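Coming up is one lone chain in structure tokens, specifically the form predicted on its own.
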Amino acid sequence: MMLDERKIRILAAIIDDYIATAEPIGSRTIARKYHIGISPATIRNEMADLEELGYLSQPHTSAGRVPSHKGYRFYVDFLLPSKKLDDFEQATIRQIFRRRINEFEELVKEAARVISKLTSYTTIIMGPQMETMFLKHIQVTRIEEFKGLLLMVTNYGTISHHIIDIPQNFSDSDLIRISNILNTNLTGKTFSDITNDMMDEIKNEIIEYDKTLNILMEILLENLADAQDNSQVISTGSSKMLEYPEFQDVEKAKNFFSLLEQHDLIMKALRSSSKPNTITVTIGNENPCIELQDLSIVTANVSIDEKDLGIFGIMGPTRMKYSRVISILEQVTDYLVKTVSTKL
């Protein structure tokens, strides 16, 4: 059965109460506040119809209905409205590409923490990913007479710095020899590109100049290995779930907070939902992992000229505000796209 406009109004009024009051909504409410212009008797039956048809369901026998996964999908695909941030959103989206954030990792955090305070929902953030990451600077500087930074930048920005300890008989023109060994031979590498063996001829090439420059050495790989081993999932706002009546139920958030380390499921969750300068909606039971078929995901996946920027997902319970957290998803992957291109 097609859906009538009748059917389609109703059907909208009640997930749109719904999302507001986490309240099983009734005939009488809807006739109370959204006009349709039927009588109670009325909607009721439309209601049964729209319950058969899937799109709503009874929590009692008694209670008022209560959107579906499938009703929550019509409502997304067919009847969302559009949602124009206010002043106060824009301006805080705005202030953070303002700020002189020259790390694309802090950046990205910085976008991630935003999000979930305009929404208010979980925001997940996975990294670009290893195969399209390559070094395209490694620089070893003097900053104290025995310390130093290590800072290796990506072709998407800095991605680490490390303050590390120089050995005493150190010159400047050792530390310059190194990074020139470094950058001839790891520069335009991926991360997977670089194997043990590549890195252990490196350090058999900075013996030769100084059995001294191998302890160094061995701080540079492990900071590399440090870089490549780094969780590639980042989570923010985890806490504002226990604000919804969903999450009030303390087995229910010990599992929202389990599933939250599991970083594999989460990357694998956020892959699969995801389509490429997409902002790509999966509510309830279309997530693939059945740990998160209570939960709706809204995604975005980033890229610039092919470039992997990485995965920004909003995830919070299927009555989610989804109008809204398209909208602030859309604004703040539209500016860090305009911020990365100046840099890349």
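Just so it is clear, the model here is predicted, and its values are computed rather than measured. Here, rigid core means the biggest group of C-alpha atoms that superpose within 1.5 Å across both forms. Residue numbers count along the first chain shown, from 1. Compared with the form predicted in complex with the DNA:
Superposition on the rigid core between these two forms places the CA atom of residue 76 less than 2 Å from its counterpart. Superposition of the core reveals a Cα shift of 2 Å or more for residue 179 between these two forms. Superposed on the core, the two forms barely differ at residue 258: its CA moves less than 2 Å between these two forms.
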Contents of the next structure:
There are 2 protein chains.
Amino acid sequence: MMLDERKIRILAAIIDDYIATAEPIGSRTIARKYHIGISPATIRNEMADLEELGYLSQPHTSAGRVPSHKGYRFYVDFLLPSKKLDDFEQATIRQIFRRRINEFEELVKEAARVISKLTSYTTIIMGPQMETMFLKHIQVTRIEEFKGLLLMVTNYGTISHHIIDIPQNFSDSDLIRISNILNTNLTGKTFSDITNDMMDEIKNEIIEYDKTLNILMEILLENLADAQDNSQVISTGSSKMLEYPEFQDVEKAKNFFSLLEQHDLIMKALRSSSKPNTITVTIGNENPCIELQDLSIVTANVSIDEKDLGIFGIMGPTRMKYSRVISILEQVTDYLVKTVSTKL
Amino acid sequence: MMLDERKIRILAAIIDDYIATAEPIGSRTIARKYHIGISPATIRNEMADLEELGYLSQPHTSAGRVPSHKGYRFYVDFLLPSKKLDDFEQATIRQIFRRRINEFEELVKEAARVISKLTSYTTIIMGPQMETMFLKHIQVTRIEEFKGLLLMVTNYGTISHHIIDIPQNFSDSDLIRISNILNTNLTGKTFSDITNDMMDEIKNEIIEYDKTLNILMEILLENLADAQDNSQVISTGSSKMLEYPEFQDVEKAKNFFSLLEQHDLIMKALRSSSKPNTITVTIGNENPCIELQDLSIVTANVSIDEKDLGIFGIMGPTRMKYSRVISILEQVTDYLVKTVSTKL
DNA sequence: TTTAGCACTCTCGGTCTTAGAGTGCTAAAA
DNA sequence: TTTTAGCACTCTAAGACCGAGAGTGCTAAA
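Can you give me the structure for the form predicted in complex with the DNA, which would complement the form predicted on its own we have just seen?
Below is the whole assembly, all chains and molecules, this chain first.
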């Protein structure tokens, strides 16, 4: 059975209402609040149909109806009211990009904070995949008599620095020479390209700088390990979730927070659900990972000319203000892409 | 009335038990579990005295006793069992400092994580006060044809970097000259010393580099503002709090999490309660800030030769495993001080 | 001074009950 | 044929009630 016009209106009303109130909705409520022009009894019949078709479910026999995941899916695919952001929201978002933030990471973090603030859901940001990240610049510079800084800049504009010891007999021009050698050998290489073998080759090339180079190599390699470990998942606004009735049960809240700490799970979930340059909605059990099955995730994959910059994910109860979240996410990623392509 | 030997033993038993169980303790339980050699009736009398003296209180008439803040204070001041860390704990702590972490900030963050893991309380770290922080090194370096990096290193070893644009006509030696000028003029200055006036002076000194310098100045000033805003308060392990019966009420949990987000409050609390090179315990209502009054905070102020490196704070319910927390904190700060003085 | 005994108090966890919301079905109305 | 009014039925949430259990304070005896 296809959904006719009237069924769709009723479904939309139920989902809208449930998203707003988190309470099961009965036929009478719909008749009263949404003016569909038919009696509760008729609505009841329609609701029974919708339930049979799998779009609704009942917590218990004598309760109202609640949207099922299939219901949400239909809603998201066909019924999303296009939500215009109001002036305040627009302004709040624009503000992030007005500020002179030159570093990509900071910009993204700030964007995540603002998204959480506007949506009241948890925002997760995840850096680009290691495989597509390569070194753009590597340099050793002296900051004190026997202390130096190893600087690495990737194609995504992320910068990492490590303090290193510089042996006594090294002059500034030695450092410059080492920098040059590292640069010519390593720029353009992805982190996974840089293996011990490659290091050994370079070492051979400049056998005279042996000792320092060894240290640099070690540090560099360690840093790689760090970058891979540091499962770059950052979340903000998690405490907001405690506001929702879905998390009133402390057990549920605890599960949510411990989930957030399992970065590998989160990474897998975001990666698997997001597609390049689109906003994707994953509802409850559509997520392969069971821990996430009573949450929804809206992901936006930010990329510029095939260059994957990272993923924003917004996590909330399945009863999520989808249209609002999507609008905000669209707006933010738009600005972000614009800013990055012009400024950075 | 002074506390005699027997009262003290009873008080200690009650507090130990309450810290372990979070349940009010009755006279019979004490007689059974702790072998003081007197009957419940006698214990009852003593407990009534202790209550009258303000060391205990009763949730309701027919419940057992619960320690009051005054009771905890007495316990912390006079009764703390000196707790030896076991091998596992020792090893876990040592491990942080074995790893080659060259940067102070990373080291401290890692230490905080370990403290949270071992204690199951929330650990807060707070950077040194801005007033005591000064520039040790400042430098502009090129990372791409028209992109440079402004590097600033402070006396605490913290490093901040900002990507800047480099105008076309600037050669590498220009950058070195600018770096030198900035260095001679700004190193040793605290962030608050560096005013616009000072910037103007430097600008005058090298009028020919005018334009770039202007940008650098702006960026530098902005960075200062950031550093001051970014109320450097970082907390870890907050989700652990949901395990405790004190936070089973979602309302309480929400309060706690929103408290954690009020960095200014936290900063004030940590600053006011911590003393140089000591571990301080602040119990419940001893804290001037009402939001913190049913929590306890143990703070450790880490400093080396008057140089204030920052504060660790451990927050938990007033029913906190004080001796354990103190031992762990002692151990960690010890190692930290040692590591910093030798390595960094 | 300590302790046994006892009446008393308060909470916590069940059971019971009722009001309310909502349903599905049937039969009448449109 | 479709819609709707009416009604019996179901289920939950909230309140009332009750008894067990833990703990107290007091009194009087050891």
